[in-house]
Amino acid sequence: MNAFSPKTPVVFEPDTANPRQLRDAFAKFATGVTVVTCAGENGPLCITANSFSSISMDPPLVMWAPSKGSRRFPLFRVAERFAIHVLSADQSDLCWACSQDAHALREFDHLVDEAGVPLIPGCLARFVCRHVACHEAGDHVIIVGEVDKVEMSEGDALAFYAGKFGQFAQQ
């Protein structure tokens, strides 16, 4: 088969009785990984996503969504004040780490603002968020935070594709 021929391509519907297609899928789209972190009762909580997106300018809203499944849900869908932290490729372990333990930060540099959020250092943006809505998504809800702070810098982004890290390099 040469490089310009076509592949045949796997066809299913999905089946709650074989999920392993449909995620399968699903990572067929490359995402940037975020972290998002808030307040908890016993310290700075974190969780990683890449479901994460901007939603609009005005007001500057952007949006999240947690699995219902998820320890951490419940902590994140109360949470009044969130950061949403776009990683840099530099960054897979924190990713890693936030990935397993909802509170990893114990374990790496973070500050907290003036509201109890933590903030990690050397992301390539990060959003500050205040609440504002959650909408019911099949086994996820989407939370939609409106954005009161924002940081940037240069680098390249920590990438996620089918089940693996990688980097998407600037040009």
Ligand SMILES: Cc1cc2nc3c(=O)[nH]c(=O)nc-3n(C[C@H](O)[C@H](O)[C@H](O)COP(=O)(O)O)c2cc1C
Second form
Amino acid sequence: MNAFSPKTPVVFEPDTANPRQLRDAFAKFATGVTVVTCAGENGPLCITANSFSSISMDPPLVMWAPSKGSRRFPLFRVAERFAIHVLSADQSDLCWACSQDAHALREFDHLVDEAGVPLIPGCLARFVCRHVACHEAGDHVIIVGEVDKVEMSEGDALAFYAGKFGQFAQQ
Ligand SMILES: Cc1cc2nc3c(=O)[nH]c(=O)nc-3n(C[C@H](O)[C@H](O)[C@H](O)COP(=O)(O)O)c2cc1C
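Please give the other form, namely the form predicted together with this ligand, since only the form predicted alone has been shown so far.
And the full complex, kicking off with our chain again.
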């Protein structure tokens, strides 16, 4: 098959009893990857998330969506301050570790700001946020943060598409 071959689309109605196809369709949306961090009672907490989106310029607002099914959900749900780190192409180890373990930052370089929020170096961008709203969204919630501080660097992006990691190179 080449780029000009017709492809037969798969057509279906979402079936909550069998979510595979819907999950695959959602995964057709190529994204960057972030790690969200907040302070925890037993040290820095982290979670890998690709549900991040910028929302508003004035005021500066961003969002991400934690799953209610995650064991980390209760902790991130109530965090008054958090940081969203946009990962660079060479941070796939960090990305994988933070998806597996809420305490993965024990093994990775980071600082902690005056509010106890973990700050990871070497990212493409970091948004330090205040929790300003939370919206119910089925089995997830949408957390909206107002951005207080930003750090930004040059580099290639870590990308996620159809369940696999890749890179988006700066031209
Ligand atoms: C690329 C990628 C993106 C993810 N995005 C999200 C997300 O946006 N929201 C979420 O709740 N979990 C997301 N996850 C899953 C979490 O990182 C983590 O694996 C999950 O919360 C594990 O649940 P636990 O806390 O019960 O161990 C993502 C994982 C990967 C690898």
